[in-house]
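Have a look below at one chain only, the form predicted alone, in structure tokens format.
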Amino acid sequence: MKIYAINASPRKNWNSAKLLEGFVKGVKEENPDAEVEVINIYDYDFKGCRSCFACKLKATPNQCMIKDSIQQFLIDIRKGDGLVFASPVYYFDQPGYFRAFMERLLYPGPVKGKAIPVTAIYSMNATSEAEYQEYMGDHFKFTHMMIQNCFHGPLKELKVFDSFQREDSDAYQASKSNHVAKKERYEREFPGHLENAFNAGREMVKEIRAIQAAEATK
């Protein structure tokens, strides 16, 4: 079993990370043997799509075809059996680089004979679900469903609000947010959303094995 676990944030020791690290224990704790592959795609040197269509060749179909540090990757997504990624929201959507590391990913088309679970986690400033509905509606929707028709699979998503940025806060010009406020509900209520994402390591194993079975069955 194969886990590919993608930190869309350039942090790697905050929210995203300690989310990402919260639910790939989860996985490890409900299948020891699992093997999961953490990628910082801030580590690697890419771009997004460039419409060249070498995906679309009947010769090299559902391949992105660009030689860079990710190409591999984008590769060994698609044959995995599971797929995290731990995303911050920035300017009502998830950061850019990430966005080009998923156009890359999905543009080359549906997975061919098999499905893959998705989890998606999303940390941000909205401070309830209500803040977020009222600003951002449906707005993963369509990123979702495109997520879904590549890879066939259940998604599940979590969100954590009010996000807690830096422990130096005061430092910084942020007038509308309460920096005492927010890192006294990140102590009270991180350690929950770290067991929320936990459990969903652990689901997600449990869905690997129910897909794996079916497959076994036809």
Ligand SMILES: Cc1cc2nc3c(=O)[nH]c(=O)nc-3n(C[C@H](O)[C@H](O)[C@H](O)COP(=O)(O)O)c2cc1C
The other form holds:
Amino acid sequence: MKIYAINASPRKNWNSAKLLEGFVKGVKEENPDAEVEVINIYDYDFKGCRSCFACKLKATPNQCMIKDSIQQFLIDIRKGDGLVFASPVYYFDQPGYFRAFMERLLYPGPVKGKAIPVTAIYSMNATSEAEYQEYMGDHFKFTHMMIQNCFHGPLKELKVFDSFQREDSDAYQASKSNHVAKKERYEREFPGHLENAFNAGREMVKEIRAIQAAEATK
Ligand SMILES: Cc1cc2nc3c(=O)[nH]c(=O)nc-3n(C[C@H](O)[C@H](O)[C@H](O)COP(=O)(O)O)c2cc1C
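To test you: the structure above is the form predicted alone. What is the structure of the form predicted together with the ligand?
Time for the whole complex; same chain goes first.
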């Protein structure tokens, strides 16, 4: 069982990274033999889709043909059993660099012959589900629809609101009271979010097992 875990934040020790780590722990708890490959996309130098259509050629179907540092990941993820990404929200969307990654992953078209469950984890400044729905809900609905069209499996969302963004309040141009309130909420709620991520990891293993069992009876 192979699961690809993408950290779509440039920060390797903050909200997205920690939530992803919680998810991976859950996977390992449920299935110690599961192989998990963590990809910090900002470690790689790449650009988005070039619209070359090589992935649409009959000779090289369903494969991004841009030869660069992420090409092999794009090929491998489509052969994996599960995909999870943890991402910040940048301007009501996934970060541009992650969008570039996703263009390359999705444009080669739907994966063939298998269903791959996906978990989408987001951390954001927005403070509630209502705020998320008002500003990002419609947009993410379409993004997730495209992801599901490609991977066919269930897509689960896990959202963390009002994320805590830095330790030092005095050095930054933001109100101290806001910083303190965020920190308090973070300390109160983040352990619960980590637990949710952990449980989502366990859940993905169960989903993969169910998909594999159904495949075996065909
Ligand atoms: C360039 C930039 C744009 C952002 N835009 C939004 C936004 O539109 N909505 C929001 O809720 N949070 C926004 N944020 C806040 C981040 O989503 C939030 O801090 C997130 O938890 C960071 O994740 P990380 O700690 O994993 O890097 C933005 C942050 C940055 C740096």
